[in-house]
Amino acid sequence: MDFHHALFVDNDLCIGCTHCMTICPTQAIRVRNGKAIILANRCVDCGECYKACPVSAIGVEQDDLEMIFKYPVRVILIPSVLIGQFPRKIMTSGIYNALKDIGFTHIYEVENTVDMVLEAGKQYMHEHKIRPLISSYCPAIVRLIQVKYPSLVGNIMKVNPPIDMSAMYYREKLKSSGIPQDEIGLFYATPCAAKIAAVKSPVGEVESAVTGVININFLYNRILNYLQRKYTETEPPQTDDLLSSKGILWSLTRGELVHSNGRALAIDGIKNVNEFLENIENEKFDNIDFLELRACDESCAGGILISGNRFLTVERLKNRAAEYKARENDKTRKPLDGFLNLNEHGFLGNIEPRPMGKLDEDLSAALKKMERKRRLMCYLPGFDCAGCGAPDCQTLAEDIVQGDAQVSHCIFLQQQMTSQNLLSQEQAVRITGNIWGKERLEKNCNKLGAEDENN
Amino acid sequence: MQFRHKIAGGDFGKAGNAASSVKKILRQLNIDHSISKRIVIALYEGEVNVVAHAYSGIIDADIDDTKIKITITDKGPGIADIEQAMQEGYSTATPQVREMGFGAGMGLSNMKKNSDSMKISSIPGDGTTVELITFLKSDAR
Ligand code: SF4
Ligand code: SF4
């Protein structure tokens, strides 16, 4: 089964440098002729691949904005991180005029359902007994636990995560107004590709209730244009009347701990999540009710299409939660309307472990291929210098017991196979040029810290 | 095939390293979730058990397409009384070991939950051996 996923590498761009692949939390990418190629049966989409690339190689998919305009009522559902990223004397109608002016007729902000999410996760944890529950939040932490922590997958909290529960909550509310549901388009401003991936083919339900993606990095460009050449400073802010504090703060680091009984952690960056969640499969902590994993450094204001400072981000909404915080007593505030049910909408249904790195079903089979690549392990020289095109020495030994590499891919042992006469120069050449490409052997003065490295 | 890893007693920040080496090779070996989590998890209380107890220790995993069998030989004071060390809650941990939430005296019971068979042997100022088998596939027990 092939697993959808927004980041591509743009073949005329990369240069097969490695950056990517040494980096890569799931050893998910390969060179092969002098490009990068990403394995989608390993790849989670949390965009490490990205930050990496010294020469933005590394593509988002997005849908076309043109598609909105096949919709009458076109609804844009943004994330408190959009607006988060502009100086707070820019006003929130600002912004929301720009959107206005892109072409949405309806904008709605993500962390709206928040409170639902809240309840949901509360009757969730009351009705299952394993513990610690991982936060279904992050979709690249979800994907994370099904292809490395396979054992953990029963850990994932099954509850819808805000942008699901806010694009039905939206699609019904519209339709109950009186507009047929083939006329609304639901688009989210997203600020990762795992968010894409999660719309495109999701985990746990059959189909979003999302239209489209748009990708924030688009629309910070937009918008800021759009400012710059309408905005005045005498708007009035214009308020989301359904936004909370509690919502502003959701997608920050400790955003969903904070409300959670018992003892919980929030964890963030891929890096770290990846080093607990390795202790947790082993039970060495024990007493953890729920856990908070995001992939991002400072969680999604450190989404990879997040254009704006992390920290400055962090820091606008923090304030915006306080001024939120202090209109909530104000009880002119509306609550939800009750489109949505909590036991038909609140919930994710089964989520599949699907363990990557599995030498073969057959358990015989598969530990025969474990004993040659220890055996090659001893061969090969350990220093992980990625040179094969496989991002270390253990990897290239799996792929070469898979049948997808060779010995000689190693440039070591290729050497000395050369020296042994079992392997001849042209052979060796030819090899170097299937990983690295022909041009790289060829002088090429165009590469940075080179003779022309501007041109 | 056979894995060894060695352990220094009072070494607790390595405890668990050699669990994590097990648990790579039986998701590569695609063995079913459920049963390599008893396995990890027994044989990380194995190790728990040589950092706190011993001076040092040896894991012997072997690995066959039916069962794992995972030997745990520590040189340690060994012990005197195997039955009571087996209760849960028993425990010879010093305070210090027991407030970083080692030593809690669910060690050798809750291996023995988490394995399909287990023999100890100790002698006394000498050492203990501990032998854990689990079969690999549900339909083997
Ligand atoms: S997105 Fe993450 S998992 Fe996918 S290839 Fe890039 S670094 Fe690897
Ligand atoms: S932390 Fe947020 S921005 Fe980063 S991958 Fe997860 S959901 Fe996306």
Second form
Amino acid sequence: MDFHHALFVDNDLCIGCTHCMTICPTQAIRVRNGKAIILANRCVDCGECYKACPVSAIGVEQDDLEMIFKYPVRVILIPSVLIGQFPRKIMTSGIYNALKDIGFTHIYEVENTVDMVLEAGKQYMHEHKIRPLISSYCPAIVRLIQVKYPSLVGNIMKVNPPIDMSAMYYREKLKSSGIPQDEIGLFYATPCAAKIAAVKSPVGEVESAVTGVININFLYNRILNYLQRKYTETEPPQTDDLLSSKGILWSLTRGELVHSNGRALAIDGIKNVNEFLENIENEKFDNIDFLELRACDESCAGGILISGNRFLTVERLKNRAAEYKARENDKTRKPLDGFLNLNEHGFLGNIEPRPMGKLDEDLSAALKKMERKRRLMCYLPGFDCAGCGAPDCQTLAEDIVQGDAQVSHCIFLQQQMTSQNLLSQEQAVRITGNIWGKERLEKNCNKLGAEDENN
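For the form predicted alone instead of the form predicted in complex with its partner chain, what are the coordinates?
For this one, just the chain is written down, with no partner chains and no other molecules.
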């Protein structure tokens, strides 16, 4: 199955500025004809390009809210960070009422099933000796490992994350009350693009238990509008069966780590994760039992579709968890296995490596391409200026040996070729125009910083 991607480029808005290309952690973006293009085999939907784009030309695909009305029973699966975006004075019941006003018949927080995820994790660690084990919680990290660190795929802990566990659990719960399966629609309010991609083309599963995905930012604004019109304080909702203080904190940095045994580290931010995985792959770090890796700063509180300030969201969730903690005891714990069998539903299937750096399926051909790439690097300047429409010289060299670029795309080699009559001025201008767009080579005083910028 090909990777489904939630991120896309709006060519009408894109100005080909390279901000997205230079920040992408997997070198998945090129500029051609003055527009950014995303390479499907490299993109992990981390959303760094979405955050970096100065003109909002990177969009996030999402399901239309109208699709929920195909189902008589419409469940919205919400992460705790949705609640955490609202001021403490807004009671959770007000947010639940708003979601029902939007059209959902049932609300279920995905962290309800965290105790099941924990139990599956303990079992997995006991049965597998490979270390460090890497959490499968963040789908952008799972894909990052697949494409950039394929030798570490075996380290991914194949445990179903709370979103899938809760979708399966709640569907079975509704079915047990007599509701036919085909009348149940389960929709996830996602804080990021990677979870949209994970639902549309799941890794380690044949099919997602989630029916559709709704942008959390869209829901946040609809809820805010409802609260401004109709909010009245009521008692907390009684719809959550299993939610605990540990579940409320699960999606935040260190949410998983505090429950692990042995030496464990929590790392957030895709750049930090990239650096750490490189060291793990090169065996520079050892004696680590568990890694909690999250693509966003402050984990899901920093998701690209989160409207609220991530630090305030973390503070509010910690306060909410403390309130739950104060009233938790062994007597309040409810049975976890009422609707799911952990051995049957708790674990992911096989996760395949998908190395982006593979130059050829044939080993002999791949070695020849590698030799040519290294030879090309003798001539490319190593400035990583991105003037060729690729993020750096090594990526350009790789594109050349794969037949996706030419040596003359390098603006420095282009000058040498022109001076040696290997390339005409007209050819050089045409090549540059093909990369950056012909209009970019024309005078334009309306661009940012130019004398007529504001006209």
